[in-house]
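The chain below stands alone, shown as structure tokens; this is the form predicted alone.
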Amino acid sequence: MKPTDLRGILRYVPMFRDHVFIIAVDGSIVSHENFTNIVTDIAVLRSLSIKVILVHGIGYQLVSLAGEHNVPLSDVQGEGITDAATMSLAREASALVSQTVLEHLSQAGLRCAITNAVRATNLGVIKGKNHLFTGKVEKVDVAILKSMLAQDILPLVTPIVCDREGQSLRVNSDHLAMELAAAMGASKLIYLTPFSGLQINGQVRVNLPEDELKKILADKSIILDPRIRSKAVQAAKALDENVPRAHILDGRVFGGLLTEIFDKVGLGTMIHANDYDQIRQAKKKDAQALYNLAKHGAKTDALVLRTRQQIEQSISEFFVYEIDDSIIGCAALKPYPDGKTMEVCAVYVQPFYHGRGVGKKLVEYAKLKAKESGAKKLVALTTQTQGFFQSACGFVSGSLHDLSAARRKELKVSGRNSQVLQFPLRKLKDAVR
């Protein structure tokens, strides 16, 4: 998606007018040239009624003082033990790191201020060991910062927090981001990074289950970056607080703030709770969606192709896979008139989100919805995907005495001479986890 594209991005303005998104910098990532496009991408999201809170990290310039003034860091992250002299050169970065955000948020005419609406205790004593200056978020001022908001303002949050006595700790700006998103109802969580995203094995997880994310971090095999295993266990609990997503994207690409938020691929890696993912009942507003997942189908003959006005009579047989409102496969369910057959049909995904288990989703949901209908056996007809169903989904072959005597007619006519499948629904118990 173009950044420019409007009618892109105003489809989703009515999903996300007036949410929360927490919107977490890495120091790094202010220091570089893109930032002024990522400050421009966040006025495009308050003109859309979007409210943002902008936190930031300091890591990068940290290390940068360090070296101007020859002085060992306890600490880069804000994780481990900061000491006193560590202290001392985090206060000076995040002040010059502050103060450059709000200059770069005042040219793009946002209002904005630093805000103490977070308060931190001392991490105190872990095994052994006393972390110092080491802080971690206490209590959120939710008060406050809806205030804030509330008044047009965007509210800035430092990695140098104080505790109830004033004294300030040093925090690690992916947990302060995470206590933020839960403590305000965020609708996204979004980490920009000098990272692509979450890479395994060399590859971008554009889309990512929360149980899988922990099953990743669970595996001592899978090596992650420091920075970004930090940003994946606390998009882990930000989840586990009901916050719906959490991003983790390349803060150095033009127009990547905006493509990951409005484009349905988007650019990044998606954390999503369970209910990313959805299979609900098809809408009359649905056919021209429809419609165009059939085309696309038809191109290679995987489907019979289906005019609008096709789609638009049975509308009631189909259901869809949606992601964030977008439709990216279907499926059909059509009863024969013997009251103990159904046929799954129309079974379609989006080529971008083949081998994601999509389509074994919609053909199970059909077995649900099947049995729950009394049917005793599910048929399917297939020209092309016969190891699908049979392999994944347990079809075992048929005969055309499995079909309705309409449903023998309309193949012979057709001369597709599709292969019948069929699935004994008294083996659903085992065959759906």
Ligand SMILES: CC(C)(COP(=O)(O)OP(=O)(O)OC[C@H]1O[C@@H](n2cnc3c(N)ncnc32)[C@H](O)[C@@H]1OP(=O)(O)O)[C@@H](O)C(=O)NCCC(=O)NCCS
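Numbering follows the first chain given and starts at 1. By rigid core we mean the largest C-alpha set that fits within 1.5 Å across both forms. All values derive from a computational prediction rather than experimental measurement. What changes on going to the form predicted in complex with the named molecule:
Once you line up the core between the two forms, the Cα of Lys371 ends up 2 Å or more from where it was.
Once the rigid core is used as the reference frame, the Cα position of His69 differs between the two forms by less than 2 Å.
Core-superposed comparison between the two forms: the C-alpha position of Leu403 differs by no less than 2 Å.
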The other form holds:
Amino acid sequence: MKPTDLRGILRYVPMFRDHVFIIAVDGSIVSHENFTNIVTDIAVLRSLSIKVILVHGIGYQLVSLAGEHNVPLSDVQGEGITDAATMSLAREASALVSQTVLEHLSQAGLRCAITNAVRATNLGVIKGKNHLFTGKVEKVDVAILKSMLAQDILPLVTPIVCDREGQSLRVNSDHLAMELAAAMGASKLIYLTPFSGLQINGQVRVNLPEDELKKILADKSIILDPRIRSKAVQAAKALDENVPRAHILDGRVFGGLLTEIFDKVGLGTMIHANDYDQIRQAKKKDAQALYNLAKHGAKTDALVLRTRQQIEQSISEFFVYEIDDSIIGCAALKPYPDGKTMEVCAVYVQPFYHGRGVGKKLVEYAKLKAKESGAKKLVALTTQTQGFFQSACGFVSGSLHDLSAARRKELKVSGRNSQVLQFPLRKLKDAVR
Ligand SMILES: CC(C)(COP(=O)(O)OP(=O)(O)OC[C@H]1O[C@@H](n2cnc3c(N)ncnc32)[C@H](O)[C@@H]1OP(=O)(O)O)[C@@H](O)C(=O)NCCC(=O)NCCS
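Form predicted alone done; form predicted in complex with the named molecule now:
Below is the entire complex, every chain and molecule, led by the chain shown above.
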């Protein structure tokens, strides 16, 4: 590892400090030789103050035990009907896998504990079929998990979960991990699988927005292995529950977990929330609201005063940030005649919403849109927010030559003495994993 790699990783350290990651490991991965390395990677995460909860599956061991005992399984993945014989083997498989995980965690010097922090309930009768010992998550005891994490204890959650009466039920581990991620407000839900990620037409999708994943899941012409589909379905549910990132990756690859988290390209599939959901193109009817925002910005001389008519005429250049149907911020993208440069201007966020990342999102969105329309450079003129553009948004100093001739003239006439900043769009990074 080069010192420069470390610098790359360090930028994520404050970003993830004290965040909760739910890591779900398939039974086959626990049995794989790379599991020792995964546990070392988990130890690295812990040393960076990332709080990890581990969930394991048992499908692989269950099939193997069924073979040894010559018992036909009613279901392997914990989603169908679990009969008494399958349940008995599932308990055995779970004990085996849990013990193996404990052994590895102990070897890595990690404090851990198997917990009954999750309560299950019977899946019951679905389409006339009694699912017997198959369960689903009813409740997560967040307090006990938090107190374990606060004491540096890694909770290990097994897919054999007790119901209110203390009866054991078999719960699908993908579902279990999703419920834990939602309840714990996790930053990441990570599935370690024997697959290289979510493959569509033979290609692993590296970054997948939530919307696209949902379209893929609804498209009957796309055939997915049922085990991958199960993780993808649960990942989509996790994002619906405000978990910002879900990852599906190959647990057999050395260093895969750290690569996925700390490398901007990653290793498997990262499913992410639609970051720019609250931003939309401005419409004519928004002109008054935009005029009001511009007026406030002009009061402190941060923005140039624009008339309502000027805003209406250039409405197609504006985009707005909405919360609960009310516009709380805006920005505009102006194309230059050279076809290679765009200017982001009129960036304004209502003071009440300052410091919540809205301004940065507007500028990041402008970068994305400018790049999409083929621009190579994004410029900004500022009188008071040089720090915001440079430190938070990565702009560097530019010069009057970066402006179009018309903008240079306007600037001279206005006497505003604004600073010119620029962002080379080739530097636009992939979504942060
Ligand atoms: C500048 C402005 C758009 C920032 O909006 P915001 O939603 O408060 O900004 P964010 O919450 O996205 O801030 C992102 C980061 O920039 C920093 N930041 C915000 N304003 C800053 C400023 N004026 N100078 C330096 N840094 C600033 C924040 O502290 C934050 O840092 P962090 O990521 O380390 O926490 C907002 O203050 C505003 O509307 N100002 C008046 C209009 C204006 O000056 N527009 C720019 C002219 S084009």
